[in-house]
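The chain that follows stands alone, in the form predicted on its own, written as C-alpha cells.
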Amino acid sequence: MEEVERLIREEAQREGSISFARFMERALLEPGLGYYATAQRRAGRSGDFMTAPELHPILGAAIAQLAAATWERLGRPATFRWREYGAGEGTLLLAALDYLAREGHPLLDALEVSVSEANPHRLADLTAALAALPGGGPPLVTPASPPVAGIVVANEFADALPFHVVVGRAAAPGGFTERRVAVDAVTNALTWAEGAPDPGVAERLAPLMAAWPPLAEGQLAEISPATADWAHGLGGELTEGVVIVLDYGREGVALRDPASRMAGTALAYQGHRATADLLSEPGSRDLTAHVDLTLLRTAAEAGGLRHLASTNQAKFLATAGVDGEVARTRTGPAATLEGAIALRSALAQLMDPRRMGGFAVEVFVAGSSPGANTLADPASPLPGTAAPNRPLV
C-alpha cells in the first residue's frame, strides 16, 4: 500500500469516514507523497494530461498580447506582474515571455513574476528557467508580495481545486446527503459511504448550492467551496489590472441537468486516461471536476473584480491577436517545416470546440483606476475578449 494511501485510510477510520474533498488535499496535495507533491512530471505527453500549453506555445503568445494591451491602458505602470496559479515548470509563463522578447517588448522592462504552485520541484523547474533567461530574467517576488498592477493567470488551476460529492435525497434537508470516503469493515478497501455533511461543512455548501435546481435522486454532483474562496480572493491579488481564467465548465445549471450529469463530471486520470474510480491508487492519478462557471463568476464578482467577457479558448485564440505569431511560424524567416506541422497540430486541438477550444476563458477587470476602466471599454475590447459570449459547450 503506498504511503498516501495509508495516511488517508487511518483517517478514514479514526473519522469514521471523510469528505471527498478532504480526500482530495491529501491524495493530490500530501507533501512529499501527493500527486502533485512529488518530482514526477505529471503534465505533457510522458505524464497524464495535456493541457495547451504542453501542445505549443501560442497561448502562452496570446496572454501575452492580452498583458501587454493591458499595461499599455494602465499607462505603462513601472511594475506590472505575471501572476500566475498552479504554474507548473513555467510552460505557459515562459512561452509567454519568449514571445514578448522576439517582439522585443517594453513590457519585459517592468514585468515581475509570483506564481502559486504546490509542487517544490515544479517551482525549482520554474526558477532555475527563469534565471537561465538573457539577463536573469523577470524577477520572481513572493506570492504575499503586496499587490500591484498586472495580470493574473490560472489555466486549468480550479478543476483540481477540492470538491465535495453531493447526492440529491428528497427527505434529506437540503434535499441532499454528502459521498464521503470511508474503510470497507470487511475488505479494508477504501469506499463511499453516504452521510449528511459535518455541520461546518453543511453552513457553507447550503448558500452555495441555493440558486441550483433540485437535484433528482441519487443524483451525484460536485460543489466547491475552495474555488469560491479562491475566486473570491483573486479581487484582492492586483491594485489594477485583469484576470483570466482557462479551464473546462459550464454554467451551473447545466452540471446539475439530470438528463446528462446524472453521474457528476469528477474523473480521475492517469496515463491519458479518464475513469470514473476516483478511489484507486490515491496519490498516482490526477482528480478534477468541470468548474462551475457560475459559482466562479459569482465568487470573483463578490471579492471586487468586475466580470469583462466570457468566452472559449479557441474564439480568445482567433481575436488576441496572434495572426502575426502564425504566419511567423509557418512562413518566417526561421520556420521549418517540423514548426508549421506541430502548429497545425496544436491549432487541431486548440481551436475545436470540441476539444480544447471548447475550454472555458472567463476574463476579468480589476481596480476601478481611469487606467482601469479603459480596460473594460466596450468600444475596444482588449485582445481575446471580443468574442461574443455562447453557451459553453
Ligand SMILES: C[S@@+](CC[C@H](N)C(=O)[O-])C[C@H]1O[C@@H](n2cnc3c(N)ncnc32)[C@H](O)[C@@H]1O
Second form
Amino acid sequence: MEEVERLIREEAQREGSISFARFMERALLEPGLGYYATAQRRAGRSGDFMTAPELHPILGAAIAQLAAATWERLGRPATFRWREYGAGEGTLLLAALDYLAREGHPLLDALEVSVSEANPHRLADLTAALAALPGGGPPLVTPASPPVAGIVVANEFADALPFHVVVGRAAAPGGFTERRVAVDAVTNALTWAEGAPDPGVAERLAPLMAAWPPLAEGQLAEISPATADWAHGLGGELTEGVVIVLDYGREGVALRDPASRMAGTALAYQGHRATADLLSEPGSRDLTAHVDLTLLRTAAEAGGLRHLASTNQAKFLATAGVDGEVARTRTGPAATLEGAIALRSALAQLMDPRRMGGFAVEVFVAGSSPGANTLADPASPLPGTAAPNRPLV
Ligand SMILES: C[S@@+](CC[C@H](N)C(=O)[O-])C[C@H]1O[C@@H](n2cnc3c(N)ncnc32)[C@H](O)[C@@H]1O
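Next up, can you give the form predicted together with the named molecule of this protein, since the form predicted on its own came first?
Entire complex below, previous chain first.
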C-alpha cells in the first residue's frame, strides 16, 4: 500500500468518513506523496493521459496569437504577464514562446511569466527550461506579484481541482446526501459511505446547487467549491487582459441530466485508461470530473471578469489565426514529411468534436479601461473567439 493511502485510511478511520474532496486533495497533492507531488511524469505518452500541448505545439501558437492581439489592443504595455495555472513542465508556455520567437514578435520583450504549479518537480523543469532559452527567457515572477496586464491560461487544470460527490435523495435536507470515503470494518479497504455533508460544507454547497434541477433518486453528481473559489479569484489576477480556460466540461444542467449522467462524470486515469473506480490506489491515479461551465462562468463573473466567449477547442484553433503556422509546417522552407504528418494527425485529434475538439474554451476579459473594452468589441473578435467558417484540417 502506498504511504498516501495509509494516511488517507488513518484520517477516514479517525473521522468516521471524509468527503471525496478531502480524499482527492490528499491523493493528488499530499506533499511528496500525492499523484501530482512526485517526480513521476503524468501527462504525455509515457504518462497516464495526453493533453493538447503534449500532443502538438499548435495550441501554444494559437494562444500566443490571442496573447499578442491582447497586448496590441492594450496599447503594447511595457510589461505583459503570461500567468498559467497547472503549467506542468511548461509545454504549452514553451510552445507559445517558440512561436513568438519564430515570428520575431515584439511581445517577447514585454513578457514576464508567473505560474501556479503544485508539483515542485515540474516547476523546477519549467524554471530550467525557461533559463535555457536564448537570453535566459522571460523573467519568472512569483504568483504573489501585484497584478499587471496580461493573459491567464489554464489548460486541463480545473478538472483536477477537488470536488464533492453528492447523491440525489428526495427525503434528505436539500434533496441530497454526500458520497463519502470510509474504511470498511471487515475488509479494511477504502469504501464509499453515504451520509450528511459536514455542516460547513453543506452551507457552501447549497448556494452552488441552488440553480440545479432536482437530482433523480440515487443520481450521483460532482460539485467543486474549489473551482468556484479559483474562478472567483481570477478577476484579481490582472489589471487588464484576457483569461482563457480550456477543459472538458459541460453546462451545469447537462451534467445533472439523469438520462445521460446518472453516475456523474468522475473518473480515475492510469496508463491512458479511464476507470470509474475512484478509490483504488490513491496517489497512483489521476482523479478528475467534467468542469461545470455554468459554475465556472458565474464565479468568474462574480469575481469581476467579463465573459467574452464560450467556444470549443476545434473552433478556437480554426479562428486563432494559425494558418501561417500550419502552412509553414506543411510547405515552409524547414518543412519535413514527419512534421507535416505529425501536425495533420494532431489536428485531427485536437479538432475532432468527439475528442479534444469538443473541449470547452471559456474566454473572459479583465479590466474596464478603453483598451480592455476593445478586447470585448464584437465587431472585431479576438483570435479564437469568432464563429469559424471552415476547419483547419
Ligand atoms: C492535467 S495536468 C495539465 C498540465 C498542463 N496544463 C497540460 O495541459 O499539459 C494538471 C496540472 O495541474 C497541476 N495541479 C493540480 N492541482 C493543482 C493545484 N491545486 N494548484 C496548482 N497546480 C495544480 C498538476 O501538477 C498538473 O501539472
